[in-house]
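One chain comes next, on its own, written out as structure tokens in the form predicted on its own.
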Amino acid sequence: MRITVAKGDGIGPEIMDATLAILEAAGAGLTYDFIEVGEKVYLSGNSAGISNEAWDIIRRNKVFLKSPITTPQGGGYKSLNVSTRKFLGLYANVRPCFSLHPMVRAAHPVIDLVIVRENEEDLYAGIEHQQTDEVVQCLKLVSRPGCEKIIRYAFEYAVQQGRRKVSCLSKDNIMKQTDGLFHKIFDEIAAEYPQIQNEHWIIDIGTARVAVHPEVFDVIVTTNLYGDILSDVAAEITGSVGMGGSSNIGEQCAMFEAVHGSAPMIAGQGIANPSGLLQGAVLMLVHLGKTKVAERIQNAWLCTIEAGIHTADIYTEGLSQQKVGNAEFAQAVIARLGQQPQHFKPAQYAEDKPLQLKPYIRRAPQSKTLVGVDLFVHWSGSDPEALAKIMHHLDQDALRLKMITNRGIKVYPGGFPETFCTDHWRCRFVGPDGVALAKADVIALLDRAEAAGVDFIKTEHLYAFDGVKAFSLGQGE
């Protein structure tokens, strides 16, 4: 069975060599196609960090085991992790988090939860623009199919794995349109699984709850950015981010990796913990149906942890027995292949058959009515009243200025002088109540703005769907 392997950057080559040594010793029976991705490819002038030939190999083999990579700062480089997940449709990131108490010191002795993170959209769409001297924007994109797929995956995963509860984490008290859609769809899909408990948490208090009382959670489903942060929090409270592995699952392809990054500050020292990538490899073996090999490796790994043979990140005086480096740890695992842990429950895996998810069915189109437009303006003044006088000159019967905000806060009419304003202003123009506007009305507004010398930088149409306004109010409106 052929898989694609990338050794990555920083500590990536070290932990991959250790992981592959364990796979070979355990009789995994895999053939590897190695590809170069990451920092070297970026710095060679390829802003994607991967060649077309490497893509072809990944797509042919369908299964990709990847070490962490480094994305250079600035320069327009796109995250290869994000690109891989999106290009290959790996919409579900699954990260098991469990404690190894008392052999590995953890913030809580009982942790056994799984984070199911949406992998393709949200702020990780990476759509950013500088719009004024002082303001840049990042678009948060949340789609109905993206929400339905990941939330249904979480419930199906809970059913398959015998889990009892699915918890949704969002910030829909603030982002009522984007996170509000995620929460709404969670409630819709939860109703189809009455045998599984469901609950919703606001992301901030939910994350705090995970950090203090992780035992109350079982399966967590959330959006891309929240899931990224939350999974690192969960991994850290289990003892070390270096211990966590994850799977990225799509309808055709899958990628397996460690939770942590490339850690260039310790690269080449031989002290990195290969456990995170090894855990990703175990998930890969289960995905490939090689469950007996996965059990041999996982049980040998648990035996090694039980024996107190620990890398520096989890070594604790009086608890650990021996501090070892990356290669020594791998040899310790290999030496224990075929053994069963005494303290920890031995690993036992059922074949990981693909979840049978209902296909997404597009709903009938809603009645969509244009009711206004937000005109974003680059203006270096500081008095909202002065800007309002300029913008009111653009008024006509079809569209009239209703509100001006700065960084989302209403500053006209009735703004506070204490509110600090940048050079980025949102001027909301709306039509008469109950009147459907035409795009020609927006074009006419832009023509008037151009003639008046207004530096408009973008527009957002304001729509009502089935008569319900589908846009946020200004803060304080």
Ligand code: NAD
Given for the second form:
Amino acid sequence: MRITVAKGDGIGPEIMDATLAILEAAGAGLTYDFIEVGEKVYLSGNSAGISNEAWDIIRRNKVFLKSPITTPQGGGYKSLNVSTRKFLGLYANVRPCFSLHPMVRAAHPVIDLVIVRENEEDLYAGIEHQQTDEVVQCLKLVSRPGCEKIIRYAFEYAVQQGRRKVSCLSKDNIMKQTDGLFHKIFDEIAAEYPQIQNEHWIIDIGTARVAVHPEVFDVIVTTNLYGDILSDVAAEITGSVGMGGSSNIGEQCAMFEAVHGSAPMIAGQGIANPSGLLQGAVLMLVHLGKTKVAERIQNAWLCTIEAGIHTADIYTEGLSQQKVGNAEFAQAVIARLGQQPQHFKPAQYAEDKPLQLKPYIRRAPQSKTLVGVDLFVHWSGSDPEALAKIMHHLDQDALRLKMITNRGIKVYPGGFPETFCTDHWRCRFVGPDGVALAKADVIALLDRAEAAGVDFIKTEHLYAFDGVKAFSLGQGE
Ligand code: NAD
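Any chance you could show the form predicted in complex with this ligand after that form predicted on its own?
And the full complex, kicking off with our chain again.
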């Protein structure tokens, strides 16, 4: 079986060498195509961090084992991790987290949860713009197919793995449209799986609960950014962020990696923990149907941890027996291939059949009515009443100024003088109740704004779908 391997940056090459040595010794029977991606490629002038030839190899082999990569700061470099997940349609990022208590000091003795993180959209769409001197924007895109795919994946995963509960984490009390859609679809899909318990947590308290009471969680499904943060929290409370592996699953390809990054501060010292990448490799072997080899490696790894042979990040005086470097740790795992752990439950993997998800079916289009427009304006004044006067000059029967907000807070009519205002204003124009507007009404408003010298920076249409207003109100509207 042929897979693609990237050794990555920072500690990447050392932990990959350790992982491949264990795979080899365990008789994984894999052949590798090595590709160069990451820092060197970025710094050679390729802002994507990967060549077209490397893409071809990844797409041909379908399965990709990747070490962490350093994305250089600034300079327009695009994160290769994010683009790999999106280009290859790897919509599900699955991150199992379990404690190795009492051999590894963990924040909690009982941790056995799996984070299923949406991988393709949300704030990671990377659509950002500076709009005024003072304000930049990042678009948060959440789609029905994106939510349906990841939530269905989480429930199917729970059924396949014999898990009891799926918890949804979102912030729909604040983001009623985007996170609201995620929560709504969670409720819809949960109803199709009566045998699996379901619950919803607001992300902030949910994350706090994961940190302190991880035992109440089983499978967690959440959006991209929350999942990223949450999985580092979960990995860290098991003892070290260096312990977590993850799979990125798509309909055609899959990528396996460690949860952590390239840890440049400890690179080249030989002290990194290779466990995270090794855990990614074990997930890969199960995915490839090589369950027996996966069990051999996992059990040898558990035996090594049990024997107290620990890298510096998990080494605890009095608890650990021997502090080892990355290569010695790999040798200790290799020496224990074929052994069964005594304290930990030996690993046993079921034949991993790819999850069969119902295909996404696009619904019949809803009736969509234009009812107004938000005109975003760059204006350096400070008195909202003065801006309202300018905006009211643009009023016509079709569209009239209803309110002005600054960073979402209503400042006109009836704002508070205490509210701090930037140079970025949203002026909401709406049509008469029950009247469907035409795009020409918006174009006419823009013409009037241009003639009046208003520095408008963008518009957002206000729509009703099937008669229900589908936009958020201003805070205080
Ligand atoms: P990091 O995960 O690299 O490091 C965080 C902390 O954990 C550091 O103290 C580090 O020394 C420690 N650590 C991480 N992995 C370890 C291991 N295997 N063994 C022992 N200690 C370990 O996070 P960061 O410092 O925020 O990011 C560094 C770079 O990694 C950045 O360029 C970032 O963009 C990149 N990154 C890449 C990925 C990826 O490739 N999937 C993921 C996250 C971050």
